[in-house]
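One chain comes next, on its own, written out as structure tokens in the form predicted on its own.
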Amino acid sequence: MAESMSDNGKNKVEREIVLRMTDVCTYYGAIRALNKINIEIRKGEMVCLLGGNASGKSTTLKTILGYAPPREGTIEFLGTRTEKMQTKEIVGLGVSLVPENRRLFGRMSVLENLKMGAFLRNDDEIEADMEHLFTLFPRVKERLHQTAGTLSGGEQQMVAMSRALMARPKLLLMDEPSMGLAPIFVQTVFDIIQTISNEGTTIFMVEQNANMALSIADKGYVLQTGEIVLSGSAEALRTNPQMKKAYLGDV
């Protein structure tokens, strides 16, 4: 049974809700990966999904970004149903993905990469955008020019965050940021993602580091074998027996 989900000291209960997945099966052929998902992001959010390896995490955001729709269950992003939308559609109502591994145009520099995050804006903030993520990533702005494939691996995850930013996303999605990143980056990068979450970004973060993940969050759902075992806020998921005996690393 899920753990009751509290405000965690941020007043976000009766906050909008972005996204709202109910009873969500999605299917790779004739196997089923996702099996009756139900997950609730408020306005301002940060909300994590926890799980090992093949537990449907990364399944979870390429179901909510259309990548692989679901075949029971709805979906739905500030109450606009989404669960039959194309990829392109879903994006263009305000979702924008870190990917896993970063996933950088390479062989662009990182001020093309960043400009490619702002494609589909046409406002006259996007310099403005731009000059505030320098404050956040004063790494990108000293690589502006450099190629993107020729970054360390925490400053291309950097890069990527940035890009998504540009989006100016009402939901940003990130699958495993601190995956392969060095020690002395993974800190700093979820320093910089509790600073953007605080800054009124609503995120929903997929992560294998659960002791991290959870020290910033506001609630979590942890996925086992594509059903959703315990939920709750994430204080009560870092106090909970079973959670801290198969995730935290407590014997």
Contents of the next structure:
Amino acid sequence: MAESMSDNGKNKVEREIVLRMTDVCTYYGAIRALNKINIEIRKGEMVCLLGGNASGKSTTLKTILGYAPPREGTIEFLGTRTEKMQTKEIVGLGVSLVPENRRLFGRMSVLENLKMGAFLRNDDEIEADMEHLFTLFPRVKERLHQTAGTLSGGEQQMVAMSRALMARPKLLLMDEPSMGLAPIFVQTVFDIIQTISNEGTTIFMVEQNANMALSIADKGYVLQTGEIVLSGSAEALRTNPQMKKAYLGDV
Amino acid sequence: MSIKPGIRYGIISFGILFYLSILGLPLPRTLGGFGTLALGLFWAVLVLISLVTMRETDQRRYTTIEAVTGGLLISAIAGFGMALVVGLFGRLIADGVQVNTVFAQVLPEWVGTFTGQTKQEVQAGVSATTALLRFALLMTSAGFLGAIVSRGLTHSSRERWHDWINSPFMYWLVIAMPFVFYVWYFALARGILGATNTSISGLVLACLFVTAVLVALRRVRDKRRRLVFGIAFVVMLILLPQIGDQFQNTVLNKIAIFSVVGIGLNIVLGYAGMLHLGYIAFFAVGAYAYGLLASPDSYFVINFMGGDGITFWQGLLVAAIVGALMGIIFGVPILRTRGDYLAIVTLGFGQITFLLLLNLREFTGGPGGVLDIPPPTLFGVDLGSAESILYLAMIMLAVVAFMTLRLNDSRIGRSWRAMKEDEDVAATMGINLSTTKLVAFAIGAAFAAVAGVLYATRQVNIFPDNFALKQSIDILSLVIIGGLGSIEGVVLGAVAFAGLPEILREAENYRIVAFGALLVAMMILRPQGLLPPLEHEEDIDVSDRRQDAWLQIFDAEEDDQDSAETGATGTD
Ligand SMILES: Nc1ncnc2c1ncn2[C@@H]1O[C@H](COP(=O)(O)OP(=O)(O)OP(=O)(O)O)[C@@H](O)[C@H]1O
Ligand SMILES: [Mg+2]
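Rather than the form predicted on its own that you just supplied, could I have the structure of the form predicted in complex with its partner chain?
All chains and molecules follow, beginning with the one already shown.
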């Protein structure tokens, strides 16, 4: 695991930029939730966004996806300006989300949830991709015909991740994948995320669990009341004395 | 102990029975010789339900002794109460008092159903005491029967109850029911049971048959058997209009037409999750489109079409197109509205349509309606009879149901359901919310409009009143009562809303009250509707559920988070 990470780290510097947010400000009415955010994610990287409650992490993802469009600043996804686009168009470009709290389609079967994930695809590799996901998440296969809402929390997390991956995203956004999971299972989830990353998916992950996130990420940003207060490589952040303070500041 | 609840439920059962019989429980009185037996069975069911409810409230298992004590107690109390009431009424009738001026349903035949006497015997007051003794005996056996059956049900855990429901006996019973009702209906209609005046009771049996078919089809999940029984039911349905008289066929075709409308609304509400209160407008548009383009008296036919109206078949096409367009036109302004506002705005649309029909006298005939709408014809054969309309309606229902099933399992169907569950997440799957909603409106409206054409030709004359708010609410209720999102549910809802009022016609004055009581009871006992969509998990064996320690740990935490999750992501 450690080798593959440093490997990736070396190669990724040269790679093309998948997402670039420049001076992005997002407002909810009069409340400014994001203030001059600058984020850069390169192909194949795993980047994590850390921060306390209400620091604006979820808002950043919503801004990228166009649910909470920015009032100022620009967002570029693979060379396309997306800050004025609608959610469905941005999703069409290849961004997919594992939402906070999973938010599966609870009355649909697991299979239907996966099919929803592949909603915009009409190639004939959907089946094959599904089979591949089953190797990552054997439990999803076991539960394929169960009503998604009746799954346990951990199972729902796996389905939510599978659903997002079914879109073959060029950028996978994950909002607190470890939330509400038992400690042992957090490790499992992070291992799987690591695997997905190693397979080449670019990942932007929001996490509260800073240590865990930084242990598998290449790069990190720390958000505090809507502003980025720290950023850098995962190693640098892990060893940064300010980091702990900034992170704990809002908890 | 089962004594206290037994007394309580005995009194409740008496209340229910008294209420229903005063309303004119039509079943016993008209079932030709089976009245008393039917009453006994009904009684047994009442006892059964009481006992099961008792078990649920007591949260524990009853011993056989307790169950029988409870059952007999319920039966005795309710039976004693009824015997008093019936005896009193019997006495009064024998004395020549016109009881039915106050209680319209209490006729000599009514008393006879309970006491097993003929009309003449009741009037003569013959041996009422013996008769009531017989009645008491029947009730006691019914109570005993109920208790014994309930003993089978009153296991300590839900799983056992589940096992019982899933037992082969219940399975075959459910499958047998359609055949039983069908044969019964046939025998009754052909006079084999010797009963006269079988219109209403026949209708009851026809409705029960339809209901039983719906329930049986849900129960049979094995593909091969489904096919076999499916074919059997289809054949029976094809022959159904041949059995019934004109009255029964008229009601049945209304049920089928309203099922089609309900299925359309079900797409909008059940699948796409949009509460549309003006949905009747689309039904009206279909009916009027055909009426105005086909009736020889219509303004359009006289002035623009040289007196030659369109045919029924052209009418279907026109209505489908006009309906879909209307759906889209009405849909655009409400794309951005959700929930309560959507309901109010659509309510307004329904009212506007109604007022237009009423006030554009010159075109629509105003309150005078559209008259003489021609019947469908095929190769010169007139298809205007109740029977032919029933066939047309069944074909339409089959086509619409088939299309809906296919749609539901398609991309668009999944996007409707996804949108209904969570618009924001649906958008992140790449669904175009506006288009998806408009497609739902267009399809739902087209279904209603097509049904409207058939309705217009069935009615011959249509008036704005046929499409007033009340009908809109009826259709909404039938979809909700039946079970949002399920086609079987909608058809059952149509049976309840189009069939039951005809059955209860005898109890005209109490109809609304009875109906209201039914609705309230439904909402409390079965808020998901009578036949809600089947859950996927039924496919999964319980033994299949492995659970690790960690899964158990956070299952509990999960609930808290789910409830806290809402509100975090509003878009507008
Ligand atoms: N739709 C909204 N309308 C108004 N304010 C909002 C909205 N969504 C979020 N906010 C506010 O914006 C701020 C940032 O919220 P956000 O959801 O991004 O926090 P977060 O960093 O994801 O927090 P957490 O770790 O608790 O999920 C919060 O103060 C929140 O109350
Ligand atoms: Mg958040």
